[in-house]
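Single chain ahead, written as structure tokens, the form predicted on its own.
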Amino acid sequence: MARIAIVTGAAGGIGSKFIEKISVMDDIDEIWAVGRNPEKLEALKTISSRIVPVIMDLSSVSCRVLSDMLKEKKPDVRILVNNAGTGYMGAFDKMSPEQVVQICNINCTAPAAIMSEVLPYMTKGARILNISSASSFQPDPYLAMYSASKVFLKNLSRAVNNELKARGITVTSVCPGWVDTGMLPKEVNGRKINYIGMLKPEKVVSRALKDSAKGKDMSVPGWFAKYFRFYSKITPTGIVMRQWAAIMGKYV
């Protein structure tokens, strides 16, 4: 029985770093790299010959491809990384209904559905890492949909982690602050954005894998995310939102 890892959003900044880190693990036979772009997924094979590209568009919330592979191979899934995500920086009333639905599909429905598909193939010691965000610690004006979707993923992760303790399976919600990937716009309306406490993807990934190996239900990498988590706990939400709106409002 093949021991596998599954990484969604595999070709992106955080996803590709997970691929790199997992590829040197001795107890993983294959890494199923999930994404939309066949060329980018094929390019991941330069990292390891154990990469198996899985072409899936998670915006459609169809896990049929992955489901069929699992039923055929019946693998021992040791690691699942739900990394695929999308966002929108700007006012909610400027978003189209299609954009709203897409964020819900990719950030909420898809990772929950994939967890449901994969769990029957997991045994004691298996790990799930769901990439949430420090934005899940409070409502974020001008990142409203992204923030709300990451609350869903964080709460789902922590609750299911509690449920799966008897099976010896860990679910970790990974909540970084700003991460230096292609997902973040460098400027809005010609104005350069100053991202406080920006982290490199490799730091997020290294911390997340260590925390999940320790059985933690949350991984909060970097000083900014840790500070923001604490600050959001002790400060009234209305104040936090006004401060956040003042910072982000000048860009959007």
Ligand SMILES: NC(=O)c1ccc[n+]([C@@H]2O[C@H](COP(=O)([O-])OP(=O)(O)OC[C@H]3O[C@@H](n4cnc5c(N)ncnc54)[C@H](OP(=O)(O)O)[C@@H]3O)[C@@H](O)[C@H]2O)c1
Contents of the next structure:
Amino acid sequence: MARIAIVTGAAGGIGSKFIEKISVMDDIDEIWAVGRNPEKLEALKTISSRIVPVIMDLSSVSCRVLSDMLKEKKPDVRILVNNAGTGYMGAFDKMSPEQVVQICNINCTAPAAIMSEVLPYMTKGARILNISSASSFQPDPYLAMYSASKVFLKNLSRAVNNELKARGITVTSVCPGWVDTGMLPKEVNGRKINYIGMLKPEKVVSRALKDSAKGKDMSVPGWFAKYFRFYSKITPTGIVMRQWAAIMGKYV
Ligand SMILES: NC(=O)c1ccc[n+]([C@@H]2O[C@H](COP(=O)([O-])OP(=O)(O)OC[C@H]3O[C@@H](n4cnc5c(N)ncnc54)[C@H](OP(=O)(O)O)[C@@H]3O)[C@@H](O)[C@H]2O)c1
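Please show me the structure of the same protein in the form predicted together with this ligand, now that we have looked at it in the form predicted on its own.
To see the whole picture, the full complex is given below, headed by that same chain.
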């Protein structure tokens, strides 16, 4: 039975670092790289010959392609990384209803559905890493849908981790602050954005894999996300939101 890892958003900034790190693990036979763009997924084969592209647009609610592959190959899934995600900086009332639904589908419905599809193929020692965000620590004005979607993923991960203890399966919610990838605009409306405590994706991925191997249900890399988590716990939410809105509001 093939021992596999599945990574969504595999061609993105954080996803491709997961692919690099997992490709040197000698207990993984295949890495199923999930994404929308066949060329980008093919290009990942330069990292490892064990890459198997899985073309899926996660904004549509169905996981049929993955579900059919699992049924046909019946693999032993050792690692699932729900990494694909999207978000827009800006006011909620300027977003279209389609954008709102798209964020829910990609950031919430897809990872939950993929976990549900994959869990029957996981045994003791298997790991799920769900890429949430430090945005899950408080409601973020001007990132309202994004931060709400990341709370969903964080809480789902931690609760399911608790449930799966008896099966020896770990679910880790990965909550980085700003990460230097294509997701972050360099400027908005001509204003250069200063991302405090920005991390390189490799640091996020190394920390996440170490924390998940230790069985932790949370991985919070870097000083900024750690500080933000603590600050949001001890400060009234109204104050945190006012401060956040004052910083982000000048860019939107
Ligand atoms: N960058 C940050 O500051 C930061 C901070 C905290 C958490 N995160 C989270 O980290 C994860 C990875 O983001 P990143 O920073 O690496 O950004 P990225 O480079 O933009 O990667 C996002 C990935 O998600 C995929 N994706 C987006 N929409 C999709 C869809 N409809 N169907 C399938 N795949 C889709 C993208 O695929 P394509 O290549 O086809 O576009 C891409 O591979 C996300 O969940 C994000 O929310 C990022």
